[in-house]
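Here you get one chain, nothing else, as structure tokens; it is the form predicted on its own.
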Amino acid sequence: MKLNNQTFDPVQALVAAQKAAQAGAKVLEQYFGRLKQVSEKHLAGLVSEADLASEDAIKGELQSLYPAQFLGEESSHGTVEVWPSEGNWWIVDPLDGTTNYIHRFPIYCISIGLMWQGELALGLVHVPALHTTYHATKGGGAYRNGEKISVSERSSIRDSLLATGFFRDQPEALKEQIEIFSKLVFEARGIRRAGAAAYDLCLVAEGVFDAFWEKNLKPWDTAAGTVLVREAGGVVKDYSGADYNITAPCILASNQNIYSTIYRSISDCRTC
């Protein structure tokens, strides 16, 4: 499917993918704590009929709003086999943090991004229960509720606030992960794991954590934050220090400052 705009419209853009967070989180809010289907997907986490519901809703809204080729965390099942080099795809993670959600704590997030002839150019962060919206879209910077936002300045690792996630299903990159976070924890002022990556991302945006890091995410979870981190003046990489790509299996979300230092720590203990 072809946009019909033959030029990227960031105004158009951000307005579709706000109304299709406002759809998807009106979804969230009436199955939040009323769940009647769970089930496990395979290497993939847990999934509910609101991740399937609030897709829908989010796609309907883009393919109507602003029409590009769509791929979503359900509609994929959780993989994903063939990735373009090219076109325009909006990239969806309809529910964050399902098993926050789950389980009734609060901190799940929507994220919608938008890759525009293979580069990132839009990404959008909703926050239901904080009633919170980071947006971003290329050259154009980064905001939270309005307010642009950058990364912190703090080029110390003892003052320094980190996060982190764990994926049980993998127990290798689980060990590795493991070793990563034994190092830095004991440098570190603090490692957090609020338990949804795109949320993470924002939070390196504004400055709250000076860097993430994760391994084994997928593009719908890193997409619209690494458009936000990126336009708040932050560093995204992979574990090789590559320019972080949304296929790649590692990210390193940090500010230009302590990059270097946590760099150096994963790279002790990195197998990609």
Contents of the next structure:
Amino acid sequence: MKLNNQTFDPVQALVAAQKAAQAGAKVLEQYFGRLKQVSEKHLAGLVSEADLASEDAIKGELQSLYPAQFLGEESSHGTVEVWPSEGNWWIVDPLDGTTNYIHRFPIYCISIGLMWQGELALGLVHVPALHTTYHATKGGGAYRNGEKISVSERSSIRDSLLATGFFRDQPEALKEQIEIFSKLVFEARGIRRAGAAAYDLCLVAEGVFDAFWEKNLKPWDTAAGTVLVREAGGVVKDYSGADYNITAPCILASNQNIYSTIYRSISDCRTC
Ligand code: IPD
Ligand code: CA
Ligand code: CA
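Show the same protein again, this time as the form predicted together with ligand IPD rather than the form predicted on its own.
Following is the full complex, with the preceding chain placed first.
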């Protein structure tokens, strides 16, 4: 594979990500409701033949249209000891929301992030069942189906709609998430658990959700959505209040105005 050593070209990279997402979506639509091979990964949720075939299709497009190293969930989970923090990397979840997809709950997406010279430079999330694509490039704003988007301005927790996610097979993390949930559910207008973290982040970026938090996500869940939320004017931090980077175990993404309120609630319960 010939690696791309040139300066970042957002237009070309975006074209590559769009084509790759279309190729992945074609696969996911073909398999939806027709799965034959579903299995459990060790402490990493479910996987089906659709996850694998989608990743192959996406990887093929990206490598031919805008070469960079490739970190995809299905080819990398369980094998990576150190997450990438420098160089040029496509960071891909070929099917975010696998549990939803397997149960035919149509909230699932493809998440494609690009790290360029160690910095998150592009994010694209495609939600096939909603015919919706979100994209953002560093310094270029965030978009939903081509229309500019921005985070909400809500500052009152009473009026806010929040989102989170949790994972059954990590009991300690689950306990902590439930503690945070139990606190905020009394304060917020509502809390949603849509089941696809990359899409949750897009909903923060477009101001539907005012904040989203989750523990133990992986770079392929968050890389694209992080670029989207930041480019839409939002804040993406880890649970210690530092700027989020994909190696962090916890993420809190929100609008500017509600950030400190949610951060305080999480800090009261957090262990990471
Ligand atoms: C999962 C989803 C879910 C989140 C899990 C993730 P997957 O990704 O994003 O919303 O709560 O922690 O692992 O397994 O469907 O790609
Ligand atoms: Ca995922
Ligand atoms: Ca996945």
